[in-house]
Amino acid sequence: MQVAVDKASLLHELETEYAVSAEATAFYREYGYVKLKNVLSPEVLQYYGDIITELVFRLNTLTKPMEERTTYERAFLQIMNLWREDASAREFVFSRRLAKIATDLMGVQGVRLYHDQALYKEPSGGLTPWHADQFYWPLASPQTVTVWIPLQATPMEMGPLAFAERSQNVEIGRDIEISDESEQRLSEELKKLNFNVNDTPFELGEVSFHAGWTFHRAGPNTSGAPRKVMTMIYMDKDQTISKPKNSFQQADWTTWLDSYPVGSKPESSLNPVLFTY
């Protein structure tokens, strides 16, 4: 029997503030990431997770066999800007609760959405190589953060996100795309520099926030179930668009920033302010 959903209570949760402790904020700023428990209830994750999952499988175009895929393609199914595809997905992506956490962790006055993306690692899906997200973004300031929201408990065999602590402040590897090369080169460099790696499971309701230049990776999914994750990328609402430095940034400038002028704020309809003081 299907249980009736109290939609009003779910929406209330997405709008209600989550108290970020001073310790969590200090940890984020020093280490470049933080994991927070009980940010979202099982009810919210179930309801919106079902909607996101339906969208992912409806919109996915990557259908070739796993053995024929590149390393990047084996890492996950990647579907972006679900908020523009479905009104309920928009409710989740536009969560004031999550946007305020991002604002407080960065210590800014508010945040805009860069874009959302669902990252579904299929059973037998491969590793996600070491990389830093901001390599792809034509943004002048490092005041960017991604929230990584597992839609189920994520044990080690599913490939939870792992973080190289304090790596947001180093210049190594900022010129390399996610690839077999980035996995090998960054593994060597991070080990040489003695960066501690936090590689631990995620409980249901636990989410992480990591800075744009924090190096991270994820192991393969050796379980029999898909690892379902939703993410949103936030940027300081006063962020500035920078001149694209590579072909990926050029594509991002067009796709996610609506080709807004270099040197201006990203104020197009694609980049709404989700929280401001």
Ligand SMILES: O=C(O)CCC(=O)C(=O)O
Second form
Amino acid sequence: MQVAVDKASLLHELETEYAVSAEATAFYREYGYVKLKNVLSPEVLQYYGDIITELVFRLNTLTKPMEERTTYERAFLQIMNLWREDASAREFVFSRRLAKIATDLMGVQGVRLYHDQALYKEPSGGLTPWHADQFYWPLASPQTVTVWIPLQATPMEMGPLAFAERSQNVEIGRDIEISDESEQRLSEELKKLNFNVNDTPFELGEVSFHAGWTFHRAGPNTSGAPRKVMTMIYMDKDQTISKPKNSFQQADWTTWLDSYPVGSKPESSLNPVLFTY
Ligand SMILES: O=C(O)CCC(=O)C(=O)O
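Right, the form predicted alone is done, so what does the form predicted in complex with the named molecule look like?
Okay, now the whole complex, with that chain kicking things off.
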């Protein structure tokens, strides 16, 4: 029997506040990430998850067999800026509830969207190597944060996101892209420096927020089902664009920041403010 969807209550949930505790904020600032439970209901995850999944499989162009893929390609199907493809996906990505959490964790006055991306680790998909996201972004300050939203409960065998605690402040491996080399070099260096790694399952409704310079990875998906995840990357609304330092940042500047001038705030229509006090 099909149950009618109460769209108004789903939208209401995406708009209303989630109270971020002082402990969660302090944890985020010290450890560079935080995992929060019961942020989204099963109903919201089911409804928007189905829409996101349909878009991922419709827009995906990575169809070659696993054994012919690079490490990066084995890690996930990566489909970006779904908000520009579909009005319902936009409702999810523009959630004030999630944008306000990002704002409060960073302690800023508001956030803009950098871009969204769905990251689907297929059954038999490989690990996501250690890396820090901000290597890819031509942004001047470290005030960036990604919300990682599993669309199903994510046990260890699906490859939940894992975090090297307090690693946002160390200047190792900031010059290295996601690769076999980043996995090897960073796992050695992080071990040598005694970073504790939080590698734990996610309950349904639980999400994480991690800072742009926090090192993170994910294990392979050894389950029989896809690990479906949606993410949004937020930046302080007063963030400014810096001169691209590598070819990835150059490409990001053109694609995600609409080549807005270096030194200015990214104020093009690609980077809307999603929450402000
Ligand atoms: O989902 C993954 O496996 C990796 C996610 C990630 O690196 C990110 O969201 O920054």
